[in-house]
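Presented as structure tokens, the chain that follows is alone, the form predicted on its own.
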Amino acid sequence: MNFVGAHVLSVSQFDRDAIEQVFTVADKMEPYAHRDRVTRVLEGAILGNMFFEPSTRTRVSFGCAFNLLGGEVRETTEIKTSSLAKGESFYDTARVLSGYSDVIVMRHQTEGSVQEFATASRVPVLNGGDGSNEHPSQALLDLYTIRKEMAAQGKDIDNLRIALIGDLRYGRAVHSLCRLLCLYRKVHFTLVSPPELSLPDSYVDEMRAGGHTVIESQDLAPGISHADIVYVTRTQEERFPSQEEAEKYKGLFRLNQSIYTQFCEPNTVIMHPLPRDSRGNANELDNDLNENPNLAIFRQTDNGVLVRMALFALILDVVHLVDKYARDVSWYTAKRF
């Protein structure tokens, strides 16, 4: 994959070599993400953050990643605050805003919307999530987290045992992650969901065609009992035809410390793309797991900045210049990492 000037719209653009390229650059970003060093390599560059659907981590971490490389961020949030609410087309919006930006990150609730926008953009566009379709950067940071967590146990991604729990029908992060994992060898997938929220057949067929094992289940306990990674998702209520329909599936699969201790292996890593729904009727990942050292959800969010910094550096072709424009920090930062 030639990253320079490229859109990042789907994980189907990546092969293992491209993934390793992203991860190698992400590793080099740690001093800057941890604020041990400052680089101004993207000084004067502008990121257009266009989020037409609610977001905390993706929007802020993309902005943070760009700032840490020395660039500036301009944000548009919610359709009602943009001219799309006045009937402006994606084409016109893309032509205008790409004239104000050097790179754009876009999230929209409609599948295929970011692809449509990118066809008219004059600058690279990164998909920050399009409906229930894909979330490429989330899948990359998840895979990067899996690699680091497994390396700490002397393992790698080949032969991984992963249990995916919850809303697998609408969970775009799961969709993209499954596609990336198909690039590795002999992955064992356990899919735990109600039938109505099962992973679409196209993904299951792709996984099996790649020589991977796929087990589908509605029972949490056996599903998590032999897993290296337990990847929990929330019910994507915003994708359901009605709130009443979504409520039927909340809280069906709840992981807490007691269940973890009883059924998981001692080193099973817990992941979640966040946000986790901590309301009483959902609570798919209990707060009593917060002190569990195998809870990796906040390591995931930290890793998201590294991966998104790497994507910007590769797309804007400054990887070789990051250190040249670096200096030590001039303020005190508590070591939080």
Contents of the next structure:
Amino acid sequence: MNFVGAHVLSVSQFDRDAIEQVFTVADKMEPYAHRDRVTRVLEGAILGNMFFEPSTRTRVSFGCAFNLLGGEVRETTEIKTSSLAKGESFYDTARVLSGYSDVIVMRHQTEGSVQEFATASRVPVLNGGDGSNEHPSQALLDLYTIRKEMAAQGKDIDNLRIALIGDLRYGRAVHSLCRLLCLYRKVHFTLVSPPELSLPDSYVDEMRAGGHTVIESQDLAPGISHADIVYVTRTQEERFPSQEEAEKYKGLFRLNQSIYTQFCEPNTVIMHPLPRDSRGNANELDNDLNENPNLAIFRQTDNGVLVRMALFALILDVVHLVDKYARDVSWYTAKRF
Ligand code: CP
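Next block, the form predicted in complex with phosphoric acid mono(formamide)ester, ref. the form predicted on its own:
Complete assembly follows, chain above in first position.
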């Protein structure tokens, strides 16, 4: 894959070599993300960060990643604060905003919208999530996290045993992650969901065609036993035809410390793309797991900055210049990492 000037719209653009390239550059970004060093390699560059759907970590971590490389960020949030609300097309919006930015990240509720926008854009566009379709940067950071967590246990992504739990129908992070995992060998997938929220057949067919094992279940306990990774997801209520419909599925599968101790292996890693829904009727990933050392959810969010820095550095072709424009930090830095 040639990253320079490329759009990143789907995980189907990636092969294992491209993934390794991203991960190698992400590793190189650690001193900068961890505030040991500062680089100004993207000084003068502008990121157009356009989030037409709610977001905390994708929007802020893409913005931080760009700032950490020395660039500036211009944000558009919500449709109602943009001229899309006045009927402007994606085509016109893309032509205009790509004149103001060097690279654009976009999130929108409609499947295929980011692809449509990218077709008209004069600069590279990264998909920050389009409806229930794809979330490529989330899948890359999840895979990066899985690789690190498994390496710490002397394991590999090949032969991984992963349980995916919850809303697998509308969860775009799960869709993109499953596609990336299909690039590895003999992954054992256990899919735990109510039948109405099961993973679409196209993904299951692709996984089976690639020689992976897929077990579908409606029972949490056997699903999470013998898993290296338990990947929990929230009911994506914003994708349901009505709130009432979404409420039916909240709280069906809840992972807490007691269930973890009873059914998981002692070193099973717990992941979630976040946000977790901590309201009482949902609570799919309980706060009583917060001190569990195998809870990797905040390692995932930290890794997101590294992976997003890597994508920017590769697309804007500055990987070889990052260290040249670097110096030590001059302020107090709390030990967070
Ligand atoms: N994982 C994720 O996409 O989180 P946000 O919706 O907060 O960006």
